[in-house]
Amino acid sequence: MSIAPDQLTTPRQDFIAAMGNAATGVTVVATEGPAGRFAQTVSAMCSVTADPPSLLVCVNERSPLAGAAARNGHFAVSVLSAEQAHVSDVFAGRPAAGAPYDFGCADWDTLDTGSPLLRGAAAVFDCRLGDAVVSGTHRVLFGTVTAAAVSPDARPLVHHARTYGTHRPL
């Protein structure tokens, strides 16, 4: 498909419909310390640099784990295996059953910081806070990592145009 320069739009709509198509990776961002235990859902995620070793996360400011985790100065990235679909749903406010963002749905670790990481995640990554930048809506999270570990059986939770998938080799 070609799409001419005077087809191009940006209405909101428009974005939205074009970012669905747009494969991710899930991941959920929990913080633990004095501002709380929270965590949330999260498709923005990203590396930043390997040296040092460095990410983003991007948290809509009316989440609490936005404020959260910039007042605990540390946060943790658990890359969901595709068996915790339903740890998706939850922390992003809509379980099948229970308590949104009930952390009883799954066992959690903790590593250098003491944010919670999720057992049997594809990958876990703990991070002290580098920066918090807010734009537009959400708030920036750079986190410096101070200890990552992968699960190498575990096949990563892949979103994509509103479903849940797993990647599969060409």
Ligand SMILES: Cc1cc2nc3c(=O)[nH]c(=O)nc-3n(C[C@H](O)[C@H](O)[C@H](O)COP(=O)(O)O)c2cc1C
The other form holds:
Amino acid sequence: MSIAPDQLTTPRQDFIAAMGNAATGVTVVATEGPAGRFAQTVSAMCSVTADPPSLLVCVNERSPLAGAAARNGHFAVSVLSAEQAHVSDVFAGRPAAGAPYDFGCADWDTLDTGSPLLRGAAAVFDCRLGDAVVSGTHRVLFGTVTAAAVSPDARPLVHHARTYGTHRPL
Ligand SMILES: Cc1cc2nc3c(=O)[nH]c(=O)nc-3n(C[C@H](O)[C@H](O)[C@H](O)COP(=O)(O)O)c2cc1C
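Following the display of the form predicted on its own, present the structure of the form predicted together with the named molecule.
Okay, now the whole complex, with that chain kicking things off.
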């Protein structure tokens, strides 16, 4: 039995279109250590459990962040604020101005692990790496949160249908 090309491609296209209609927050995941300093824009971030505080991020294996975070053994997650859409584009490799993946586009702090945390972010999580699982093209990194902080006045950046926005209560 042969499978027509459209049978192979349509589910993938439907998946991408459907995911595009799911609004998400936007984070920058970063690491710094013996394996180097790298960061990547990531919308695939979610809480795992509060006991112990932990989260997960899904990072494409092609990103140098995936291997570096595993070797450094830690990473940090910065939840972008509405004023930081340009930072999302820099770490997605498509800046409107300046160089892609350039840490000079923003100011950074560190907490426990030494991973870079974005100043002015809506929330930040510093994490030690727990499990790491490869699934298809992506590596799922589980992080045990060693420190977290929130900027209560910051509005979160939201991504929907390939555009940026922010949350407005109904
Ligand atoms: C809003 C947004 C969310 C993204 N979320 C993720 C993500 O969760 N995981 C990931 O590996 N890449 C994510 N990316 C993609 C990467 O940041 C980057 O754009 C991509 O790796 C570059 O793709 P290319 O090598 O095909 O040009 C996201 C990009 C944007 C703009």
